[in-house]
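Here we start with a single chain on its own, the form predicted on its own, put down as structure tokens.
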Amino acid sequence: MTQTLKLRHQPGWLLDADATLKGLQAEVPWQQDSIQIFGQRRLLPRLTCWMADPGFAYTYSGEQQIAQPWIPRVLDLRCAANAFAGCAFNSVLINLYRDGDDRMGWHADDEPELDPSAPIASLSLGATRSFRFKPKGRGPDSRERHCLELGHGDLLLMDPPTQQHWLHELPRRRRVSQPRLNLTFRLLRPS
């Protein structure tokens, strides 16, 4: 039997949606990292940056990230979503999808770094995307899937024990011609 999804979505949750994703976009330091696959070094098809307190290390698809410091705006967006969270977010991770050709496959926020009985709390910006999810694993339930269209300062909290037991992916969306900047705060373990 597969575990129950536990999601809350607050559709709207940034009410300066547009004003942050034009500064975000101007003021974070983007960098496109590359992955090895299948002996192959390939760009990822995204712009990324992590920002975290002092003292944090994170390793996501085996790659070290460095960590960035934290700018006004994503300090003052950190601030709200643990307030709505319950959650002292000390790390984010975040995306800008320049068009619906930039994705992020099947993953689960499942790293060692990240405090399993933390939520992740995920705010989109820019173009609505689809979000999916898939049950990890083989079995009867393994075709289950469900889908939210997240858009334009929409707020996702993924609440424990989701990771553990479900993927997400955001696909491919060719008809998408927009950005999409996607933030997703996480509380970190100490090293």
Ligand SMILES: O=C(O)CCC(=O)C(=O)O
Contents of the next structure:
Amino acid sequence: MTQTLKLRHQPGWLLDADATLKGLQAEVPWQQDSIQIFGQRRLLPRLTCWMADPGFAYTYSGEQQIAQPWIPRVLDLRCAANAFAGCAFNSVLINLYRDGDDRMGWHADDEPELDPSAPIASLSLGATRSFRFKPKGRGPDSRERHCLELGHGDLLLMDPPTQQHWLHELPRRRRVSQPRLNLTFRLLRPS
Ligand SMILES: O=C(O)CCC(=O)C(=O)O
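Could you output the structure for the form predicted together with the ligand, given that the previous block was the form predicted on its own?
Zooming out: every chain and molecule, the one shown earlier first.
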């Protein structure tokens, strides 16, 4: 099973991580989305922003997302991620976890709009948080677990076919009081 989990973790990949974190916190137009669970609207436990090239649509957490225009700081990061990953990413989902109570549950980045042959490039800034993987299926390896600690300036590439076989999550960590920001650069197929 582990042969389908294709990860490349580059600790300290971004050199000006401090300035980037501060700049993004101030410049990104953050919003707090909500989702419908058992007939009730619940706020997501994080702030988000989705940026994409014109003409691309994306639905996640059950909601169609409205793309925000790219801002220069994120375009610079996209350029560096493109060069490193060998991919021309056309969208990014940015998450701000205000403290260790903010989190993201088990899921895979396998929506039909995403190009399954492209990697996902995930840049972390701020507080170090655990990032966990478990297999999607119920087969003999279903109890397998993997965990990375993603720190300030780290880049994680999730190469195909990771999203087809594995779920990932960013669990709650109550002892973490500092914010963490994460950008996942993605390649969407034209709609
Ligand atoms: O915050 C992270 O490291 C992961 C974010 C994530 O799983 C996602 O955007 O799909």
